Amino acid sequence: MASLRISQVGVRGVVGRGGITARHVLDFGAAFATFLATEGPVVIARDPRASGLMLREGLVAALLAAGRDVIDLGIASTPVIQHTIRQRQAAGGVSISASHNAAEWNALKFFGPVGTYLTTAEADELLDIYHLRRFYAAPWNKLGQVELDSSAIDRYLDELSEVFHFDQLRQFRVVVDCSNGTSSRILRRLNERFGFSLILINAAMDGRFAHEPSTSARVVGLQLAPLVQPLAADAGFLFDADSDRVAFATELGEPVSEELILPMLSDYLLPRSEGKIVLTNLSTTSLNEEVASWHGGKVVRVPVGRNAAIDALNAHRPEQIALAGEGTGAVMMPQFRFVYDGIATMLTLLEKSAARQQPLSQLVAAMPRYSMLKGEVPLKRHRIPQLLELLATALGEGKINRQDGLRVDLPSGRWGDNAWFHVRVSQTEPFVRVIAEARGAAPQDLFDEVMETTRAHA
């Protein structure tokens, strides 16, 4: 199976033979330096993966060779990079992190001068430069220099403290599974500086993961939920290695679907926001539409992928957007200039609990029940157009959306209420993603039929 993905989201793969190598890093670093149109340094950081230092050395060499100064934050999360780009008026940034992927994976993720992911057009331009290998090389006397910045996490926490009422949030006793990632360093500093009661587990940053760093209810149920009640915690949160995604368990030790995070935040933020648009992708739960309707909001759906989300954000005025996010526990809020930030998401959920004077279990129980099934099929035959046409013919009696693979919203009846399915090729891994959902009970028959067809043709 292919272990390297080069796409609009950057380069991602298993490190080593057949996957991502130092050559990929050098070439993408040179391409990014050539792509940048703004003067200024480039901010970089990495998560604690064992391969991170190797990728860092190649990236720094490529940027310096193109005459770009580098601000190196060391081990720090992508949200910290994005905040630092704006704070330091940098030309852009690069995160060395494969986020939710297993330890053998790594990736490069690119950001522009406002600290957001690249738009689709910008990502395409970067890919063109990479494939054409038309890289700028600075003369010997104009090479870049490296600055080590050890204060970025403190500046990031200072910005969080301006938005959240830390005095109010300190009351919560929270157990946090750091997945041996960047949240460990940030949350330990939050305890030290602001007196939080965060109990950190899997906090060692030694390049190995105690478990897969996936922000799913399954991983929460296995790794975190059993500890919440024995530790007398008000909640449990689990981060991916990059701290831009989060999942949680209630005070009763119940794992909660990652799909509930965006609608739960919408329920809290829409009444408090001038903007009434919730921006999400085609694969997230239809509960978002139901919750938005409670508060006069509107859901705008786009293809899966962070470039598509940035395109959609740029198509609206910032004040029109209440929040944006995915069904993976990744959420962006306008007060942070639309940065996917798991720690800000955790604080917002705790703030909602304090404001409503309800524990997380009651907030979850207030959400209508939607049931989603998710699967993946290895991409082998690459007969995706034929697969999608077959599915559209066999199951396409509803509303068809071809923006990103095939999504079909089905009429009520055979498959249940508000039933839909989505089939698409992953941008980050060599899989075809399959999702099916309905209001109430899970649409198992629909999911099984779509999965069987996908296995036969993908």
Given for the second form:
Amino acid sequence: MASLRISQVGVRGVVGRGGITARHVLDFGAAFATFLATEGPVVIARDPRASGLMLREGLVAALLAAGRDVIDLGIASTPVIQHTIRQRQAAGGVSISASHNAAEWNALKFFGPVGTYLTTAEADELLDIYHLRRFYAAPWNKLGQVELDSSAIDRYLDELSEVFHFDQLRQFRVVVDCSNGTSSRILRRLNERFGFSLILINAAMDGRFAHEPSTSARVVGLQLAPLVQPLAADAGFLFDADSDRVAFATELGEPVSEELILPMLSDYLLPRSEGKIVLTNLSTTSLNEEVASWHGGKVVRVPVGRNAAIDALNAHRPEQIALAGEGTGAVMMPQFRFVYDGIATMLTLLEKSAARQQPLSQLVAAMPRYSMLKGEVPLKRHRIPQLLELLATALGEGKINRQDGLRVDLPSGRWGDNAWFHVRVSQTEPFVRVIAEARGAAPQDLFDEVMETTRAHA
Amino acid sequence: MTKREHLLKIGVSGIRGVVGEFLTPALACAFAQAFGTYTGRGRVILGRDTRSSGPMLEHAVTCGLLSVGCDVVQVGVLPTPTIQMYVAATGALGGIALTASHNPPEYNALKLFNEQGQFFNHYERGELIDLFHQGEFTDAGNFELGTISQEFSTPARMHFERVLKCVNRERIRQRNFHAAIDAVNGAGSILTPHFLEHELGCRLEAISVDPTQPFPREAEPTPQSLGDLKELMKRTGAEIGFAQDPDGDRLAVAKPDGTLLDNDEVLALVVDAVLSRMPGNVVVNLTTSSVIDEVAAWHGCKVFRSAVGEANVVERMLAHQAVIGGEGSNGGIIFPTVHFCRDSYTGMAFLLDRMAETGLGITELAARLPKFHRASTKVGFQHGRLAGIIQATEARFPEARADRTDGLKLTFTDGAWLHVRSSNTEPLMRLSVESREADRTQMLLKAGTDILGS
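Alternative state: the form predicted together with its partner chain, after the form predicted on its own:
Shown next: the complete complex, the earlier chain at its head.
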């Protein structure tokens, strides 16, 4: 597998060993400082990865050299950075975190003013500046200065406390797998300051990961789910390293597919929201459409990736949107300023449980069953256009969407109800990703056929 | 021919340049990576002076060191000698001081030290530059990356203890000297007043001791740049005045009337003080006054000469097991008992100790030194001219003894000398002359200047 990826998403890779070097960090930091249009400081934070210090030092040097003041939050989550950008009227921010990747990976994610991800056009511009390597250098007596801001997490919790009814939520007994990431620091403060009784596991922040910090039902099943019943907990939640995603297990200790999080939240938020649009990408479950239809909502699908989601958000008025999210457990909600936020998502699920007076297992059971199959094929032959054409011809009797690879929603019949497949090239790794889903049982035949064609061409 | 400004210089003295478009964080980081690749994985001490670009470069260098697997011990704002001594004292693999020493504030530089806390020697420097140019640095994987620790107070304490052990501290304290300091808002801003007031019991008049402010004067302590100290001396009646450069390795000394001692005289007084306690060999550079030879002769000691530059002096000192050395030309005093580096604190302590011991003021101590007349000048460097100048100079004075260690030094039978060389750090050629008579010195200066200007 390639160990370095420089793209619109930023820079991501294994640290050293042919992956991210100090030079990448300095150059991306300099490019970002050159890119920023508005005056103001840049907010940065990192997750607890061992390489975080090296990346921080390089990033800070580059920003200072470009005359930008730096507000360093230390170890803090991506959502905390995004809120701090807005609170401190910063020009932008950078998160040093490879979120769900393994411990030896790291990445830089960039944010504009107001704390949102860059749009596709902005991300393109940043990448062009990076490649051009003509970075702005401030004169020697106009360099920036570093400020350490240790109260950002508290301000973030204060904002959460204004959106959620903590007095309803702190009754829940919840086990949290912090994946040795930033949620450890934040949730410990939530316990201390607001009397929550979250039980934290994998809470050490020494750069070593007890498991891959990925928000999937599979990882939830490893260590977290088996603890829920013995601890008589109401739920188990698991966060990725920078806490923008979440996965969970019910009070019965059952890991729940991360795909269910967005529809479960739509079910709760759509009736309460003026906006009726659920924004998601082409790879998420069709359960989203079914749930939206219960509440007069409408699903708008865009290409996979944060930049595309931001483009779509910008194309609507904020009050039109009920919520937006991925199938990875990353959800953003208007009441919390459109920031992908795992902790806010956890609190919303608990709030739904309290409001419905139902345990999580019943909320999950209320969702119609959909079955999804996922596969990935290493990118070797690169005959992607031919692949997509072949699939569109062979299986394309349904609704075709070519915004991001090929998604075909198939008519009911041969492949089952609400069957669809999506084939696309990953933005972050050298893989072609294949997804097939149907209502009820898994569409194994469909999946196998698509995988076979993909293997022959990818 | 367009005049070339030395906005960036990467060479045997490390990397030095104007911060901004020239000395960039990427360059500093890469140089630190080369350094850490050279030292290998282990602890590296990192400190800086008070220049506004210090924090930026500190982050860039830390990044580079971490990335090649070095553990970074940040010591913050400290004088260069303190950093050098701390490297040696703690068994670190090396050290980096972020300081452009006496250069103007827009400059900064990486000064590099080996595990003995000494400037890299000729061979070490060559290898480091090769590593830098090859650009193949140690590739530390995730769990081999270095860590950062901070140690702000221990280094200065250790440094001062070493200096104070070599003088009679009580004798100095009892005198309660009325002293003045101009620390140029540099690395000595906090430590030097502490050293003089609390360690040596001086009544202190201090100016330019705010490390958060820019340099209020030219960074190099010269008669032209120390007008404020002179005024302070006259106003307060202080018995002795000290001035440092931004990284505290150079020392200038003022008399009660505010005029400065010649740097060669300062070195001579310290050499005298040291040799009176511990006779031994002395090493100074070729441009240092013959007053050193006379003072050494008082104690029956020998003087050896090296090329200009701290690293060169230290190399010769090691070879000759010298007890004291330095460079009169730039106010550097090297006392190996404390550490093999230029150290203004050693100078201050020995001068006050000598005053306490003899009961004499600094003016009287200086008056006892043999009189030499020195003069020097500098001209802009033009490539390719040095060889011709050397040949012309030697042809002009066939009767003199020639030394080609560093440019050309001609020594005449009466002890007078003339030295022409190119600067290590700036695009300049320097001419220095010395003799016992003012007329002869002027004659030599004019002859040398004519050759340079022709």
